[in-house]
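The form predicted alone is given below as one chain in structure tokens.
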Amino acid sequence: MADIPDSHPRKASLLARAKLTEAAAEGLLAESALIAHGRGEAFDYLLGEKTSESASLAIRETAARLIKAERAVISLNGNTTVLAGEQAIRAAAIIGCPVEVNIYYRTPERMEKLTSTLKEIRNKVSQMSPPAGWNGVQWHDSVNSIELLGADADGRIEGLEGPRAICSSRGIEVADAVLVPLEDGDRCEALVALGKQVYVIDLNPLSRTARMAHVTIVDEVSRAMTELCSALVEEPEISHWDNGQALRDALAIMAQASNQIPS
């Protein structure tokens, strides 16, 4: 994959089938994965693979959200680990907000490999230059503070049944807003209904998280959460979300994509 050149029109896809696949091959992510992945890159063919104005939009009302919440915390899988892990260490670093773990197949060698790659990422992040603009204390402070959740599995989130009631008790259980990007139906309706506000990036503007979210992403992950970590630093307000209307944006962008097709 080093070979592609920065011309290539699908250069970003390519290195982000590529470091899926590898980290499949290392025992990282559930067979599934793959599969999910793929789906999702469907819909981004048909969003012209840019962040649109309306996700603009939403990443910014996450973005105030997620400061003003007083327990945030930032919830990611495997693929999000591999593909948006570093945006989402930095994110966390700016809010001051822990980083949990939380996966569906559930394994002690996937916890173990997942929680050990993101206190890679972290050491990494930390001897990493700032975000533009910051001026919290010392970034490498900052950076190596957050608290790294999921492997003690000590939690439970209400109204669900099975591994994907699993949390830690020191982050999704108790927190008051929790981004989950990459998301499944019952979980992010489970916790709204336990009064939390979720935020997730979904590609999918027709799946349940995105409709029953509180503010909705449709975005690829690691565009959204590098995005994400730049309309932090600059502390947007909360606006009046209508969450509704940002899907049926998304919808109309890729109703428009359709309709250009040759006849």
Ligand code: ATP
Second form
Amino acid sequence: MADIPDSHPRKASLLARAKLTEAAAEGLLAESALIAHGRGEAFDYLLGEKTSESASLAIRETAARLIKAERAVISLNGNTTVLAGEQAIRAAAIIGCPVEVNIYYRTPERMEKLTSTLKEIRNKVSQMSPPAGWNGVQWHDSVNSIELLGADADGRIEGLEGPRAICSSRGIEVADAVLVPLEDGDRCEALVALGKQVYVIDLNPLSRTARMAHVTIVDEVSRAMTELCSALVEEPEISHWDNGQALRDALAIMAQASNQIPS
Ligand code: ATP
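Same protein, different condition: the form predicted alone was shown, now please give the form predicted together with this ligand.
What follows is the whole complex; the chain from before opens it.
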């Protein structure tokens, strides 16, 4: 990985690029993955590359709803696995839910690579200390018991055609709540139409996904997932959530970026 000094103002962004470039070379990502990341980066620049107060509220709301869900699942694509796989495994251990690899451009090779990557991450996280405030049983056991789904490909998302409809019958198909960072608009719409609660992380407050979800966290996925783990441990309460307001808050922050230009 590139050796970037801590003082570099764009260190986190450059490290994310390096991680994704390496993962792409290893065959973990679809060809369009870096383009999708670039679109996200542009919005993050406007957000000041930090989690806003409004995004923090969305994170707490998502945490509250995931804890209350009967059958939650965390759905990961390639970019999310690479950028926030560790946080996703930690979150799944706290919630006690499966993680499903679900990718738009599905090939057996990429499914296998992403699943093996998550197995390695699960093993690593099981040997790490539990999150501060964790009062569950054995952290090691909670992490190791996370089901890694996706390769089974025996479920369907009704309302979608072709390979994009494929999912796990024990994951997304039966879930009542899906945390799906970086989802595509069509799939988000189909999941909502099936009556599932859908929580997304998307830096673009105007994407169809962002507008369709029940709770949208407008934030960078690794920052948001790190904060989600802390919020889950605190077990917040569900509120009267206004998702439109969360999207407007994000756009207002981006509009204020013009204040940085010298007059
Ligand atoms: P939609 O179909 O929902 O309108 P889209 O076609 O714009 O979305 P895609 O190209 O499928 O979206 O996916 C990229 C989305 O993911 C963009 O909205 C981008 O802002 C967001 N994104 C990319 N990287 C990140 C990241 N690291 N963290 C959060 N969001 C990200």
